[in-house]
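Given next, in structure tokens, is a single chain: the form predicted alone.
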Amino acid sequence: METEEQARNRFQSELEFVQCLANPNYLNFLAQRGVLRERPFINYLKYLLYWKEPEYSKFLKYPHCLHMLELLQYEHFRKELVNAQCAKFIDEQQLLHWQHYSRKRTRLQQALAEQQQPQQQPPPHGNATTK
């Protein structure tokens, strides 16, 4: 039986490892060393799919790792990662996605701020009476 401390340590280790999967250069490193061909490691990747559940995914800082985890379930993808050009392409695509996301988010925030600004100036307050 696993103690509470052992469970916490396993959770932290698996959380860190799953997030490392968002790094295509790390995946290339694993592929070039043959790790992605080893059956126990492939089984481990399958086991880690539980991180896709909301009760676990809420702890992730790098959501791309879940997409990479899903892709790692496919042998063809694991084989392609040996090629440094593949890792470079994925890295570039992630960067483009983040840039697009950041620009889009900034535009949405600006639009929301503009909508919240009053359309008209409120009438002046004071003791002036109209005749």
Second form
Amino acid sequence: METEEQARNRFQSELEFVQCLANPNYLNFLAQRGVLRERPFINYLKYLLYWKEPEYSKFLKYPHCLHMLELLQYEHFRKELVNAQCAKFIDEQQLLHWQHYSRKRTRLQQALAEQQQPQQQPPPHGNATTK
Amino acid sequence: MRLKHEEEESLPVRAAMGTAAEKSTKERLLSVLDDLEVLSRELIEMLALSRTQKLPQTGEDTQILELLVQRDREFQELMEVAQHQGKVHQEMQLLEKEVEKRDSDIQQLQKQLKEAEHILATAVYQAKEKLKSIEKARKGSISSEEIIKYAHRISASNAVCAPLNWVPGDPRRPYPTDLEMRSGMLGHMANLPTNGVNGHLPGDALAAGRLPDVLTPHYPWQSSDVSVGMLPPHHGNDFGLEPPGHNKENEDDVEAMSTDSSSSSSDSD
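Got the form predicted alone; could you also share the form predicted in complex with its partner chain?
Following is the full complex, with the preceding chain placed first.
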């Protein structure tokens, strides 16, 4: 049916495309051009769900795209994406979520640093009283 | 005869025996008693008459006496029969009680059996559910090393976790940016000017006919091309029928946007 070369190209292009879906600005771009309303495109999105299988998902660098892909299956979501505010909101939430772990880590480090400080203070007092 | 009813009340208990075809013992007893009564009445009348008048027929009183004796004998026999029937009736009642007891025993056993069946059915059902979940877990099992490798890959490239020194203004994002999209294979395949609308990727465009043409962009300055490049919708409906047959060795071929195992391993440690 298709040659190995063609199959490889198709794999790569579909891999790149599905990861592009993680970009809310790109989704807004597609929505405003009416691409998300076309029946063939909607079928294509459904077809792309194969990237959820572990054999394929291990190639994904930006896993956010899978969640976006799932959301794109719903017509309501596709309709909403026409608004620029919607895309901006998604972008903001995505960034905040992205920063969640690093923020959590810095908070933990701060808490740990604070814990160590009181331990360092008592020894000087102890020395003073023994004198 | 009106005396029949009085005799019924004064007589002792009698079992209601006898088949429907014959007269029941009770009826026979009653009729015998009636005869006895009639005969004794006649005898007394005759005796009363014989005082005042001469006996009209000499043989009649002996006749009546004989009948009386006969009836009495019948009466005795019937009483014995009635007694015997009473005993049988008692035995029957005892047996009926036994039968009732056995019936209740059987019902108890039935209840216990039903309970046991219910418990076993639940146990079997839960065991089946467990087996199903075991099977499901086994199906989805991935080696922990692979998972760790993948986790490292997506974290090291800051795709799922922001870099620790990230500030607003940093161009890095959890999704492929315009630049990355354009430098990928899709971006190169698009033979379009790079200054797309809003600086966003025109690169979802594909050479018409080489890839799914549902992604053909609708640029106003390309309206004529678009109408030529778009294939009829039925081609698009071919999607979603079967998973693609991809080669997994393509890992080496992919570029900036795709996962790149070689580069991430150099990033580690």
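All figures in this text were calculated on a predicted structure; none of them were measured in a lab. Rigid core (definition): largest C-alpha set, two forms, superposition within 1.5 Å. Residue numbers count along the first chain shown, from 1.
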Legend entry - Cα displacement of A111 between these two forms reaching 2 Å, rigid core superposed: yes
